[in-house]
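Read the single chain below, which is given as structure tokens and is the form predicted alone.
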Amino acid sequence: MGSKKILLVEDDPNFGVVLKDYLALNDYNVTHAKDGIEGLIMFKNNDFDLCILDVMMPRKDGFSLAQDIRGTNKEIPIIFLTAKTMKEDVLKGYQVGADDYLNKPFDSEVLLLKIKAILQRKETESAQDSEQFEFAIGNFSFNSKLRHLSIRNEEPQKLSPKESKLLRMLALYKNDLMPRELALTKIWRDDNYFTSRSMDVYIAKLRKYLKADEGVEILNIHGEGFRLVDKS
């Protein structure tokens, strides 16, 4: 975990200074900005595992910093901390790409499950997501490409953006178990009773679609997530 390095941009000097301290001594190294000017220049200078960004700051505010941050990197896991518990800031929020939320004052023990959480989420990600596009499920090609599925010799079925990033990572994770969190902050950006119903829509789609051959189905796992099984 020592090399995990962590950008923090934290306006309260004080606050800033203890929640690093604390972070250095579960083994991540981190870098404190005084501000999301400062956060920025930080944030292009060096490579980071995760950013924490304070929402309400002077210059320029997390959003904001979150917003350039995301302009150069879509990937780096973001929390933000706030003092503000509005809905709206949490949406506004995951819209500009969060990862996650944390609302001061907030338990220091829960940060740390978060942070690990996250990291172990994206080292999963890399491992699995990689730039495979072309797919066989049992007499099924998929091209996540051109979002297409076919079977044999028929007429390709175009799957709409989200359903076949949902069937791209279900064939990622093809006989094994697919987290339903991971697809819902990776496809949707975020993991809410609303999204998750929305997900459940997409996937009946999918085993609509995957019909065609006896010898394929997705799995709900309970509680887990969902296994696309192929028994070819």
Given for the second form:
Number of protein chains: 2
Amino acid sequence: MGSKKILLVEDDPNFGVVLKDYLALNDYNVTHAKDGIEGLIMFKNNDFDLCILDVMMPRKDGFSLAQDIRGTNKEIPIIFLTAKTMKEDVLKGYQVGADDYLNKPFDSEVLLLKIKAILQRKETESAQDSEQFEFAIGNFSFNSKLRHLSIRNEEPQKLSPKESKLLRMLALYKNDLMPRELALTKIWRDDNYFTSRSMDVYIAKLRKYLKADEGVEILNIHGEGFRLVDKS
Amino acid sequence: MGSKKILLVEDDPNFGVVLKDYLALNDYNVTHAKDGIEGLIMFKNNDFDLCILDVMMPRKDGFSLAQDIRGTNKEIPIIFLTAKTMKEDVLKGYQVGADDYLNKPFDSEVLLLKIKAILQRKETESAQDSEQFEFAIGNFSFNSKLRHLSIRNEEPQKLSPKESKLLRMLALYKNDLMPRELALTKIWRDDNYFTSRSMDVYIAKLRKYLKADEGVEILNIHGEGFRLVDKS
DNA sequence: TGTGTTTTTAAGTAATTTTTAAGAAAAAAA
DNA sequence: TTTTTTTCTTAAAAATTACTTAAAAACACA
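Next, give the form predicted together with the DNA, keeping in mind that what was shown is the form predicted alone.
Full complex below, order starting with the chain above.
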């Protein structure tokens, strides 16, 4: 499947180089940035599978960098390297959405295992998502393969292909923002004025179907996208 | 087709009973074991279709039980119930061959959907490239080798080779989507405009034959394929 | 070779799905 | 506030896909 790309941000030059070589030796494609600022630039110019961030760094610390990274990518796994057992660090790390953390000095074997575990988990998770076709949305159950939106024992509402794809994408992001651009590029294969208008029409159609349950609605987040909220 | 048998292994007595009743209410035949040891004994003395295992249990935890279960049956679907954020659990679960996992507390609707999806997947999977040639479709019995579609004691309707192959494929995917493309590539060996028109003609022929039973019909899923529904 | 069976092609119709359009409403920016 | 941008709603036009029937072509077999 091609070796995974890792962004390593570590200001200690000696340690950084050793760690990079060690990971490279284990078949990872590692890019090494020497501080947070450089790390952010590299992150934006590449497509990484995982980030390893030192917490204590000059110019921009690991947490601040993590926040910026999350700004562009909510999915990418992040591992923090913290000094000693800084409880606060750990806590703060999880708030930013750390997938794991390691106290320096750490066992390099353990780091390898954690990397492997996290990457594998992400893979099965995303595979899961890409195959899921049954959803619970309020009182509805929705089957995106049969394109049926059913409520209780009533006759299911049939959906058109695009209606179904769009609702599925909203359901995958249930209660969270589903970016407009994502649906347009994935479902309409193009993001322009007309496809965007077309999508609006489909949102209107879905809203009509979903009226049958008060606790379910599609909210617009101006300029960003839509949010399927399910209060149940 | 008779209700599916589920083995539920959960040590929390309150939660276990509630969950058992909920599943029973949804037409599953549930057996409830109170720990891993009891679960294994019950598993060996019965013939279940699916297992739902709590991970954290006294005497024998869910993973250990899963390993023992896999020792006797490599096919049976297993769903794990894990405590909230135990990411390691998830990973370990997949290593043992989990079909899915749910974090407690979970949405019971979601559990139902997952059970349904997993059981259905197993069914179609095993049906897939099977040598099966006898099918029950509503009041019909269909033998794809003899190309006979019979109802009651009446003289069987003889089918042409293509009619028989197509009906067999629909029957393998009974009540589920049979993708147009699949039939075209497997039966017609080519997927183009003309083979697609040809297939339409065959669908029309099959529909005529199947009219003899009201509870059976071939529905079109626009742009996707056909679904042989059997309400009986 | 002829005959019955099976399969493909054709053509017109029907149904479904998607896009486009245009005015009104709402939200954000100036 | 006024202006600009984005979203909502409805309806009609355009495009795609499916259905029906029948005739032509291909095939199988005596």
